[in-house]
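One chain follows as structure tokens, the form predicted on its own.
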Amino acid sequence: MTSTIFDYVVVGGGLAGLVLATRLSEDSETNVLVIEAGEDQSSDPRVNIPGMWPSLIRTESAWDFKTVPQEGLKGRDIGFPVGRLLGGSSALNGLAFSATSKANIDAWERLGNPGWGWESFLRSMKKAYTPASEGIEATGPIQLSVPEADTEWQSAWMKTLDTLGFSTSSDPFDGEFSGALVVPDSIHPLTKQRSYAGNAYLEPARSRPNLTIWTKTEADKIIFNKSNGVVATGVQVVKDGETKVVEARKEVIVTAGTINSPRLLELSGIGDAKLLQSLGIDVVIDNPNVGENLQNHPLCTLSFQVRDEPGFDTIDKLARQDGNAIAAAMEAYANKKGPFSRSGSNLAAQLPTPGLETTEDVSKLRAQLQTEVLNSHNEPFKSFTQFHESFVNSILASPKEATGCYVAIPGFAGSNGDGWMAPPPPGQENYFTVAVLLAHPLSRGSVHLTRSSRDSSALSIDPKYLTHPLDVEIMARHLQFVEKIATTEPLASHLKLDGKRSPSAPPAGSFADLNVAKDYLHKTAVGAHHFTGTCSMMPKELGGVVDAQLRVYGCRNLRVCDASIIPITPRTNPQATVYAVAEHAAQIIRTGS
């Protein structure tokens, strides 16, 4: 067994662990070392050419996880990838880049966490990402881009969300918008590749003498010193077949993800007693909030059947595997244009609770809640249940803040009852698809171990989608107007309101009746892969497991950040908020503040 020593030992490459080694190896007599579980595929084509990401699903560049049998899915249990790469789930994910809202992170800092307000927080957003348009003053690494509207699907779209009275002008990086938009991709503007953390942040650093790269290397461990308390001091690994250790001078930080790192830790003796006990791993710290707190966006699409029209393409031949197709898609990617240069998943909106018209109405939502709803933000809260609650309510009393996140793909797009992409449906109709995401989900599950191993089948993991009362009554709301858009103005004269939908959808005009809506959800929905809350950042008492300066409690030398550090999940896709996070947690490293 050899031993290897650095300052900082960073566990897991992906997209806050890259962000960190960067910015911690830009003091020259820092030293850093990076441990990935995968490959580096940064010249692989299924990275860079922006379409192509859904190729890398369900092969060696992705962890291949599912959920346990979900109750609120009636027993379904939903697969999901994860990144297992450099760059992680930030080198093959859909690449959205969304801004989450002032109140869900001022929610973060009232919680218990000084520091992480909106305002200081939107400064470490914005040390991420250039903007792709004007007037944003930001300069990040992240490279961001809106693609050309090469369709008319766009206009039908913005101009529908303006018929029913939304905005579609706002600014939505300014942490109050609501209405329609057209979401930015982290793609680079000029050379049309993905924008990640693996070429935006590591390439300009790999050269540094003082940064070290590990790949295809595992960590089984984490290392402590127990002789004046717990000191984490370094990491035990798997490389080329030889287990090692890493030692660590200043710090351990776990940035292995969300459903990584609570295993990382439970596996090394950090999680609750009983449970590690029961393992037969050795107990260092006991605390059951390890790997709780599980969050998701249930997620649920519907498609229809669109009329063939000049202007009005979809990505249903592509989806087909449509020889000509692909070829076209190609030569058009040669020249920076077509559906391989762009996520397809652009148009989006970001809504209030539908069908609340009177107080009445907010009152039988409330009513689903489970715990007193506090009156004020000075008011003190006995739990973090009643604090999740009590924010959720403030969404839902405020007109503006949205509860659900629309995305409007031209073509086919939906899930099989096991979570993983579905195929068009058979013949050689085109669609037009609405997917809709519960943006705060009450619903709260957990990661744990079920044996001693690193082995992913070794793991519990139980979302709990749909089980809370009030989830099922917002997206339920929110799934009924997904057809109150598509009956709307310009964009109803493009669809086959009458003609073929989602395989498992009740005819048109079903989901009036609320129970459709709400069996339709239970039966069809599945998570989008924006797992948070693993290791929250709040205090222990109320179900913690870092600080506000991410340490882990307990032990000296030991953080974690990633997306497991979220205590109340994003709005919206999470990936420009896990950059903010990381820039934020360098920011407290470097500085001590």
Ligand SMILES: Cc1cc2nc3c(=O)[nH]c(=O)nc-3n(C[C@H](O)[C@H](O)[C@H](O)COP(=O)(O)OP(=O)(O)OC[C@H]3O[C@@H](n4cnc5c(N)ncnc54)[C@H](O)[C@@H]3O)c2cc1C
Given for the second form:
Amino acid sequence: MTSTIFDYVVVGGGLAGLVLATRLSEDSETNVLVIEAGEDQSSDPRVNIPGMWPSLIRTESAWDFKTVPQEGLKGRDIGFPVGRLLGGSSALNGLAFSATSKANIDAWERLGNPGWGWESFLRSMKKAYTPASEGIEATGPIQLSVPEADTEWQSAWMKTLDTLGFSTSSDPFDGEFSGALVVPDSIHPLTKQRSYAGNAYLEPARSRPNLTIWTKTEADKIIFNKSNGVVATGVQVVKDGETKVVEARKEVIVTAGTINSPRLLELSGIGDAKLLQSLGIDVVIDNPNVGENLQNHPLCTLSFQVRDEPGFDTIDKLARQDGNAIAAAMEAYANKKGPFSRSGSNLAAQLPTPGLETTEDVSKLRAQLQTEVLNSHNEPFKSFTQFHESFVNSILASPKEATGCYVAIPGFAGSNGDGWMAPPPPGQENYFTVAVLLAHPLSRGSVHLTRSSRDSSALSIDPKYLTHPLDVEIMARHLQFVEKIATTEPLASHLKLDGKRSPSAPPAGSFADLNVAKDYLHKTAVGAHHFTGTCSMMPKELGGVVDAQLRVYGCRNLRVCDASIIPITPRTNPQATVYAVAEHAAQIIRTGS
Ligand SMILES: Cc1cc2nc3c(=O)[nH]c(=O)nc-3n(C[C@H](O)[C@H](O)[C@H](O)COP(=O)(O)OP(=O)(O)OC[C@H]3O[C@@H](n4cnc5c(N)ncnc54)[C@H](O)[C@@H]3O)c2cc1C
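Can you give me the structure for the form predicted in complex with this ligand, which would complement the form predicted on its own we have just seen?
Then the entire complex follows, led off by the chain already shown.
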């Protein structure tokens, strides 16, 4: 074994890892090593050309994971990717860049995380991005753009939501937004290339002599000195087939993501002592919270056949790999236009719970809560479950808060029920899809080792999708509302409402019966790629793995700073929140507060 020494060893060169490494190495006296399991694909067109990201899924560039069979999904197991390349999931994600709500972030602080309220969080988020339009003062490395409306779908979507009473005017980044919106993409407006942790943060910092990046290097476990309390001193890695130990003079910072960070802690002896002992792993710190509180948005899609009118193009031909469509898209991209120049999932809405007309409607929903919820933010709480339910209770009937997030896609979108994207159904029909995500699921699960091995098959990933009864009630109402949107003008006129729909969807109008909507959810919902929570930031007695400074309980010189520390999941696509978490973490580490 050979040994090398750095001030900070950052494990995981993904979204958060590269933000931290870039910020920490701004101090030329501090030297930083980043360990990344995947390769540097910074010149790969599948990373850089926005519309090509799906081609990286199920390749060497992604960890290929699968949940255990999900009771709430009629026993289906759901496959999903996580980025395994420099930039992590930010190098292959779907590019949508949305802010979460003030209510969400303020709840993190009330949970026992001083310094994490909305105002300071917003300052950290603004360090990460430069907005697509004027009005927000932020000049961070991630560049945003809003695609040109080159079809009529955008206007039809926005007008339809307007007809339904949802304003389109306020700022979607102000923490208090609900309504229809065009979500910006993390795409550079001039180059029309993906803007991500790799090119926006790392690239300008790469030549710093105090910043070292090791790709194709996998962390095996964290090394500790236990002579005077537990202190993290380094990381054992496998690089070029050789096992090495790298030492951290100051800290080991784990940024391996929501699935891999708890896995690394457990492999290193931090976790539930009973579980670790049963797997033959030496226990360093007994904390049964490691790997718990796994959260993700359940997602359900409903596609409608379109009328194929001029100006209402869809991406179906492209998804069917039609040679002419691909050539046309490439030609358009050469002029920085067309479907490859954007995410394709920009039309969106973040909406309150539909169908709550009477106090009885609200009471019916509240009856699904399993704890005695708090009536005010000042009341003491007994458990994270009670706190979490109280948070959802506080927003579920508010017309100003969103419990469902909608993404409208001009084209077919869906899976065969196994989580992996499916092509459009056979035939020549084209589609318009509305995907709905449950913003704040109460169903929470876990990720744990089943063997002492780095193999992905040695993990039990159990998000427990749609097992909380309130999740099913709220999401089914949003699914009903998708039909309402589709049958409202002007959108209705552009869809063939008596035509083809998603292959497993019941006939038009069936969701009027809430039980039919619930059944469709259980049969077809999958998980979004928005995992959070497995090394949650909260007091240990409530379920925490890290404190408000992101220090691992029971250990010195070890932090976790990625999506896994998020205790209550953001209401929509998480990358903006994870960039903010990483910026916030960098400030804490550099200044101590
Ligand atoms: C397919 C997909 C689509 C998505 N679409 C969107 C979207 O449109 N909008 C949005 O907001 N969010 C989206 N997300 C989510 C978003 O990208 C993630 O929430 C975010 O990247 C999480 O950041 P992270 O730093 O926690 O983890 P990651 O960015 O995943 O980084 C973790 C890194 O750690 C590395 N690593 C793990 N274990 C080890 C080890 N033992 N040794 C060395 N390295 C290791 C991994 O290879 C990876 O590079 C998407 C995610 C995916 C997977």
